[in-house]
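Just one chain is shown here, as structure tokens, and it is the form predicted alone.
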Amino acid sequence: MVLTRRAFLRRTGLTAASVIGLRQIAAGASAKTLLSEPSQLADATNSLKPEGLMAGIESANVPLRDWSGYTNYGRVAEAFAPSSDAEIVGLVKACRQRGQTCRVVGLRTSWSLYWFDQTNDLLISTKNLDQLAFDTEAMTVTCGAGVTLETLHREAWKRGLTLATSPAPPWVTVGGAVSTGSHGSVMAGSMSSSLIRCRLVNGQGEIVDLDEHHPDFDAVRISLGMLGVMTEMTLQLQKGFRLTLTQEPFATQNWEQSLFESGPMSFLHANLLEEPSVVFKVDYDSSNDENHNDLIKGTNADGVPFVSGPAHLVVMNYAPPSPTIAGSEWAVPLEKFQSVLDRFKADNQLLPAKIWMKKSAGESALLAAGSDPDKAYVQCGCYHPVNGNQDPKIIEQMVKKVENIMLNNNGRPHFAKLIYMNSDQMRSLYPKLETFQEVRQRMDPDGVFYTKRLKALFG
């Protein structure tokens, strides 16, 4: 059975694909709010009376905090929760008439609310965009942006299908995973690389259908909502398969061999200050009984504990003991990554003693973390504990220091994690950013989806 959001958080962990640790922050906890800022988001949204183009659209309460608890505005805003393209068109046109910015809200799985404005955003929740349909012959799924991975995985497996790669937490929405370039631990691109068709409502309130042959499609694949509201996506699936996960120690200096020769989805928890590190080997289950729905736990012939089962359950049920954390994640070309490790070892002040390392391939999206489909990349996650009495400046300083190291080694950030770069750095990092901006300006000439914070980062 796929873990629910609550059950998953209780495990205080993460998973093979996303490799981060979480804990559920109880409502009404006495811990201090971290990185809190004055915000008028709730006031701005609540002041919008549902009249005219917005009449009759359902509303939803949206807590203004991220999943880690690091960024918390301490408020609940009222968002609109449309259930059709027509309702979204009405909202977008209303924003355009009022000169107001608009942001789409999934389940706030991103680590930072950086993408929101602080004063004037109208929030659109994807909770009612939950349609789901499969074409088993073509091995595709067409779904709304608000469908969760838990639902998609479960329904795909019933039909003998699965995603080639996906982020781990089961409550992540498909729209959020695609728009931020979220990924798994497989030697492939992000989940956005599985996107083959989509429909969106652009900044002019127009409904636009695109497929992988459309000249703007690589701008749409990873767009952080800057091009419009993605209402429907078609993803390419593949035949369902089972995986087996084992955990073994390895010498940190052998990181490349351990990462790239330990199965198609393996990842590392590398200890930079002492030995040993840990490799989590994720390989195809030799029995490969795709009809078996349960996880099986045991010990292999070498006495190593293992867990095997449907691919999505294995990667969503690995849960290392870990505190709630916040930080950044970067994709670095394989040939540059030893230089990153050398920098971490030479100057470990403020830097984490342990980092997560996963492998991935480049893809064609204009804002992809790995830009060359023919190259291998190391996804490196750098995290710091988040506690009630933890000075958030320590996390900010750590992330900025990591950014400097990664930028000097041709690294690119994962947009769902913390980012402090400026627009000049972004332009130097993404040569195709100008092309992306041309597409954005055509789809959203009035900047309905281009908040002040997005503008500050992307220029």
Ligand SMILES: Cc1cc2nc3c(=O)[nH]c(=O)nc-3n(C[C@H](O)[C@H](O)[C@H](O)COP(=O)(O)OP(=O)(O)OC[C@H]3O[C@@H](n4cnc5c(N)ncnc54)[C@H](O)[C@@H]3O)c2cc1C
Given for the second form:
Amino acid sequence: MVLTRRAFLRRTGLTAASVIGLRQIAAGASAKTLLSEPSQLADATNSLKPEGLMAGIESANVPLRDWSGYTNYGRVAEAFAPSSDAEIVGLVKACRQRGQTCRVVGLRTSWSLYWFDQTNDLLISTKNLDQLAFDTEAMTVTCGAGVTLETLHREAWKRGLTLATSPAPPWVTVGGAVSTGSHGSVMAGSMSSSLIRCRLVNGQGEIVDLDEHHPDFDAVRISLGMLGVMTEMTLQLQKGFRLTLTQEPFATQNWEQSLFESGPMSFLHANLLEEPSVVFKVDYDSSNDENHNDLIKGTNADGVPFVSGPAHLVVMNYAPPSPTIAGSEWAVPLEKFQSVLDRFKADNQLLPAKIWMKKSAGESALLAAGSDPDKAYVQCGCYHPVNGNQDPKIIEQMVKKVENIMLNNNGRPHFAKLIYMNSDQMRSLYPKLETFQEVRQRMDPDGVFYTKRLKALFG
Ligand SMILES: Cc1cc2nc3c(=O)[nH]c(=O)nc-3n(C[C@H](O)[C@H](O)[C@H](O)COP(=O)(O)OP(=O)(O)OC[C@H]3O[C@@H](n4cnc5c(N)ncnc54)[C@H](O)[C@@H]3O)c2cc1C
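Same protein, the form predicted together with this ligand this time rather than the form predicted alone?
Starting with the chain above, the whole complex follows.
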């Protein structure tokens, strides 16, 4: 059962009432009443209008489905959409008091649905955490976790600034992108590596300010909302730059050269069945036209079509295909990737005809996909269509098959994509998981943010 915002208000109305000085009435209500189902509780709480802390918090409808519709609970939950730290503190403290789990949700583009637990979660939407401020001298942005990448990209570009890397879709939140370790194709870490400061409401309802020198910061960077709600984040930006993208065929066997020697941000769509594959060659735009703020499409001197423009419009502005897709993505150490490809080619049953390949470097986050900052990784995505798929079961079967292969090649999963592993497998992949768990238990001793689903994965 999902506890709707209204039901939560009814239940916590007693708590809120006590906050606003109705302690006596609340004390008069029996424990049985406090634990009753919402319908039974309605009469008891109608006389206690929750005009306190909780009552002023805006609501948001959150459809309980991922972006693609692959995982779909077929319902819409009424969530809280707080606009201040104080409101979030109130919600977390109320959850803690009630022994209820709480999840924070951005725009639900992640397939894994780890932001939701189907049982008794209280959902907090970040949609009203939308403040945005730039320090152009320090080249940083400080923003609410609910700001979308689209807004951040646009406003940064106006100030001559750009993110070093970001996932392709601009229709996701900064909080979600950082918390899942989302990335582009560049020899650097994920967006979480650009995080230099953040404010978090932890599981005890405390507001914690951390910067990159804080000993817990590498736990916070990629934490899937397990440590609490990141409310405000400061990210390091770069001087704005322009890129040019062209597409070229290549032989799949030359994947390493095509990925690592075809420009700073190139990525591949590699064909497992037939040649050729496609390299999306992304290089710095040599025209360096300062007035060039839109995408320009044309044909270069060799007759090859190109797109050029501000970095975010060239590689961070992905229009989703139709039909929608679902699947998994793994980061594999460069030296292991040929072995993955050999396994894929030897038995391509269940796999898509083409896989996506990007590049990255390791980073310091405890739950990062790549652990060694001096090492190169191949980010490999395998997806099947969801809409119109004759047998959506193939998606789960494919993900499990890919997991098997990646586990044998020191791969680590992208947390925004589908994962079916168990906690023993996770422990074997993340030697720093224990350190992460220590931080989590300190920040959230009662497991307010640690749902059953997360526990099943992280142990
Ligand atoms: C079509 C498509 C293309 C994609 N392309 C890429 C790509 O190129 N590269 C890549 O790396 N990824 C890619 N992704 C994954 C995508 O980047 C993530 O799904 C996305 O960033 C998550 O943002 P969201 O706002 O949807 O977060 P949600 O899906 O709502 O949440 C994701 C997780 O973050 C946690 N979270 C959200 N906000 C906060 C907060 N304020 N504090 C703490 N925890 C929080 C949630 O609890 C949840 O665990 C793609 C996804 C899609 C659908």
